[in-house]
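In structure tokens, one chain follows: the form predicted alone.
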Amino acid sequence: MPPRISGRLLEAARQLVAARAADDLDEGRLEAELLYGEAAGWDRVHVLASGAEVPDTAVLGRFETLLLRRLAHEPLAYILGRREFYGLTFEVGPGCLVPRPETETLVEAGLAAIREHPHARRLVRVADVGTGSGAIALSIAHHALQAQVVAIDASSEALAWAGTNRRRLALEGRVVLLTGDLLEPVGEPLDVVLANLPYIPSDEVDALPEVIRSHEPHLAVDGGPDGLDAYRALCAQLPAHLVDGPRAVLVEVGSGQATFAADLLTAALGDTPAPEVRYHRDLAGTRRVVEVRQGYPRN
């Protein structure tokens, strides 16, 4: 009896996990439903309904060909061409890091900042700084009207996926895209910045998992010795980008450096008004973003 889909596909999830390309046998099914969805045109519901039908001789080329490449670690977002991140779809590839649902995190502490914002009746001026694929200024532009947008990146090849997405989701007239060194390309200033820089330590990169380490851009990742260095640099340009009056800062960090990041931010900032510090944990209760409010109300 020729083998099924539904067959082919656990004996690929098991492969999957044999190569530590997943995780676990649920983990591994569910990137071989989503290869296989890709290679037939298919979403994943067709897959499973389709679990009992045997395979389409070309569709099933196909799936090998995927199957391979993530074999190889390559990003699953790679291979299918783009990932999902606060409800909107971003078209990703090689020269960008891929958007991780615990970036989510930043964004929702930044849509508060700015509905929270003194004036968010009127204009409120927000950059995005290292943007990448333009997830989280894109997801910020279509999320808050009243926020006008800038996103930055040093990047070219990441800013050309910020461009692709920024079309699809017909953004051209909200977010503008400019290329430099962190806030220098920036001409007016700014109410909120919002920055997700490199902050993995430079002797931890090695320890990354293959799909990161081989195949996302090394400079979206690495933060030097302690891997605060972006954020450093970044700390040093606010106080010339930043509006003298109700301003916020928010920042990504990793595990364990929250602190550290509070203590930058207060330091580049100053005390007048004295600054609000705040701390947003992702769904793994990591302390993920770090928020510095100045001139807010306060609740």
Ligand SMILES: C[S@@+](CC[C@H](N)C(=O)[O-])C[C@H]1O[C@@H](n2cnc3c(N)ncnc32)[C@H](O)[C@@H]1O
Second form
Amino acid sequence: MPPRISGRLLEAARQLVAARAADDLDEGRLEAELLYGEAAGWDRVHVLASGAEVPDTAVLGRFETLLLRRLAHEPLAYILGRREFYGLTFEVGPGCLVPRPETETLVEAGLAAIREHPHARRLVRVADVGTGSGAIALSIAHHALQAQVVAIDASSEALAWAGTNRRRLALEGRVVLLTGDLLEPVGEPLDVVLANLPYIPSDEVDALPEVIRSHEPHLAVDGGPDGLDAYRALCAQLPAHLVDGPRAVLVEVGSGQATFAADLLTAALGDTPAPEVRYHRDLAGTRRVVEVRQGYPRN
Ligand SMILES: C[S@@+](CC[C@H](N)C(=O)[O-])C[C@H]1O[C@@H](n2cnc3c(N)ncnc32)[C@H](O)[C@@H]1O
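If the structure you just shared is the form predicted alone, then what does the corresponding form predicted together with this ligand look like?
Complete assembly follows, chain above in first position.
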């Protein structure tokens, strides 16, 4: 009997687990189904409903090519060319970090900081520092109509992806993209600054899974000896770029870095008016986002 689609996908799931491209068989099956869907031009429901069919030869050939790329540890999102983030689809590929689910915590907290800003009924000027694919900046602009966003990255390759996504989401009028070091290229004073900068300590970079180490940009990952180099540099720039009025800074950090980052941010912002520090946990319960507000009304 000729092999069925479901049989080939189960075998592919086992290959992905054996190559450590997937953590377990369920994840392997999901990835195999997504790759087959990509090869066939089908959504996942269509793939699942077609399990008993014999695969088309041309589709099977394309699937085997995509599977080989994944077995060689290329990120699934690079192979598919896209990743869902905060309910939107972002195009991604070599040169930009694949947006992670935990970064949705930063978007959620950032939207609250914009909504609760005393000028929220007018205009809130927001920066996304180290924008990569534009995931944070574009999600914020899409969901907060009062936000005027500037997104900066040191990598022109990453900014090209942000440009593609800005066009796809029709946000050219509300999001400005700039190349440069942190906030340096920004001329306007800012009400809210968001940043997901590299925060992996340098000596942990070599221990990262191959999918990250060999494919995603080093500039997006390595945060120096304790992981906080980029945030120290950002803190040095913050005072000159924030409004002299109600303001908030929110940064994404790694496990165990939250209080250190909070100390850096409060030292940079000063104690007048008194800073209010908040920690936001991701779905795994890790303190993932540090927020410091100044000059907001206290509840
Ligand atoms: C961890 S990635 C985050 C990408 C994106 N914001 C996200 O959340 O998916 C960090 C980004 O910061 C950028 N970056 C690193 N150092 C920078 C610097 N000094 N100035 C501007 N961007 C920088 C990298 O190129 C990379 O795109």
